[in-house]
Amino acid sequence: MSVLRGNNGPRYKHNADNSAPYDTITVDKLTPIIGAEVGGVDLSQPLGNQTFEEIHRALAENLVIFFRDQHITEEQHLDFGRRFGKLHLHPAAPHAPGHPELMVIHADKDSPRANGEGWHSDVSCDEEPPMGSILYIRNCPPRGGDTLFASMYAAYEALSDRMKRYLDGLTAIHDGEDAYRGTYANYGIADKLSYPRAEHPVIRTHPVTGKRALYVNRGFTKRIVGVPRDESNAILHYLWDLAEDPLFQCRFRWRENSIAFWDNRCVQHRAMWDYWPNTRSGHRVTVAGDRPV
């Protein structure tokens, strides 16, 4: 994507998809910088070296996909995350019995909060922050809950050269103590002692693209390591709003048995509750990641 500046702001070109055709699966882009779904597959099967291969192009080529129709046990959905790696555990957050890597994902009439609900990535307080989270909602509200998807590949891209020099190697505090403290009292979920706390750079690179993202968001970043706290303070709050441009979001409409698949490394994600006093239920399986750099 390249970006063209004006006087009322950026307006954005994006390039045309040179991409590689798919043989096992099709990929109908949902924009031209984010977001696509994906067909052809049943992941209620095992899946052919060659079909993983092509979701895992997929998912780098459109940074978040999406599955139409699927019906899978919680088996098969933990079995579809861990042939992307090691699965990895919520800090705080509820899980299937049995399954703590099966994360519960529900909202209805009479929840005090729904699941995330401001713009963020996902446990962007670890160490090792998730590389990508797989959400599959069974049950739906008949309108309202969709998800919003933001590239972070994009919000970098339309900082100035100026301010991605005054970017390049600063650090920030992501912190999950506001986040989780007290959260999942309606579930009957103790607070543990402390939460996750971690120093990531403001601009990651990512592992398998070797592209450059925005890795700040509202929901867990703090402050930037190094300057005076009002200067960092702006700069969050700048950046903040950058990555919630609607110019680079997709934004997804659920139904049930679908499933979302999006990477933490280069995407932000906001879930609307506007379907109060309706129900939205899954589970979310999530991927072990590394350390940005």
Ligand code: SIN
Second form
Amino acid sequence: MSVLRGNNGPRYKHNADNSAPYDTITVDKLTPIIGAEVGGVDLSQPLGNQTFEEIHRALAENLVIFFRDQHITEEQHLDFGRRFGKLHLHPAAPHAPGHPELMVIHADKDSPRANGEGWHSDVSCDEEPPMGSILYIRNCPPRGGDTLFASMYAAYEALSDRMKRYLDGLTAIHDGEDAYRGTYANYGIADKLSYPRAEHPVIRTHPVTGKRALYVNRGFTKRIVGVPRDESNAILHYLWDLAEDPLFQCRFRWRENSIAFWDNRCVQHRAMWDYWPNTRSGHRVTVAGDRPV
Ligand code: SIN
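Form predicted alone done, so how does the form predicted in complex with this ligand look?
And the full complex, kicking off with our chain again.
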């Protein structure tokens, strides 16, 4: 990847796609930069090793992948997540009865809010934030309720060399307090005494691809450590705006029984609540991750 500026061409130039072909799945890219629809897979059936490896590769190459027309049980949803690692428990959100790892995603005419309405990387306030999230939407509004995904590799690549050098080695505080306190009261969930808070590098290296990604988000990142407050605010606002540039995004239009699987280590996302008073609902299984480096 390389970046050109000003009148010299596009702000961001993506390298030609030279990925190896897939044998057991189809992969149809939504944009050259992020997102692909995966076909030829029935997730209600046991996944062979080769198919699993190819899905894993499709995720690494496309950052977020989508599956259509899947009819899976709660157990099959959990099992699919477990193929990728230990499951993560959300520090605040409601879960399906008997399944603490199955987060409820739901908004209807009586909801005071919908999940994920602002740009974020899931639970980046955890010491070990989730590797990935697998959202299965069963009920869709007639229109709306899309989810936007943005590549944080592309956001990093679009930084000037000087800004990359400035950010190198800096860390930032991510805090769940504002995002979670009182947020799930409408589900009858009492607040905890405290919510997770962690310090992470502003630029992280992806443990699988080895690529560098911007790792600050408007939802959880509060301040850059070791610089004056006004400097931290200015830099964070610049980085958040850059991260939310439509150039780095794809937008997924849900249909009932679709699944989105995104990699929180290099992706931010935002859900659109433009469908009130209609209902949109499903479950999310979240795969645990490592401490960002
Ligand atoms: C989330 O997991 O942040 C919610 C995403 C969505 O509902 O599309």
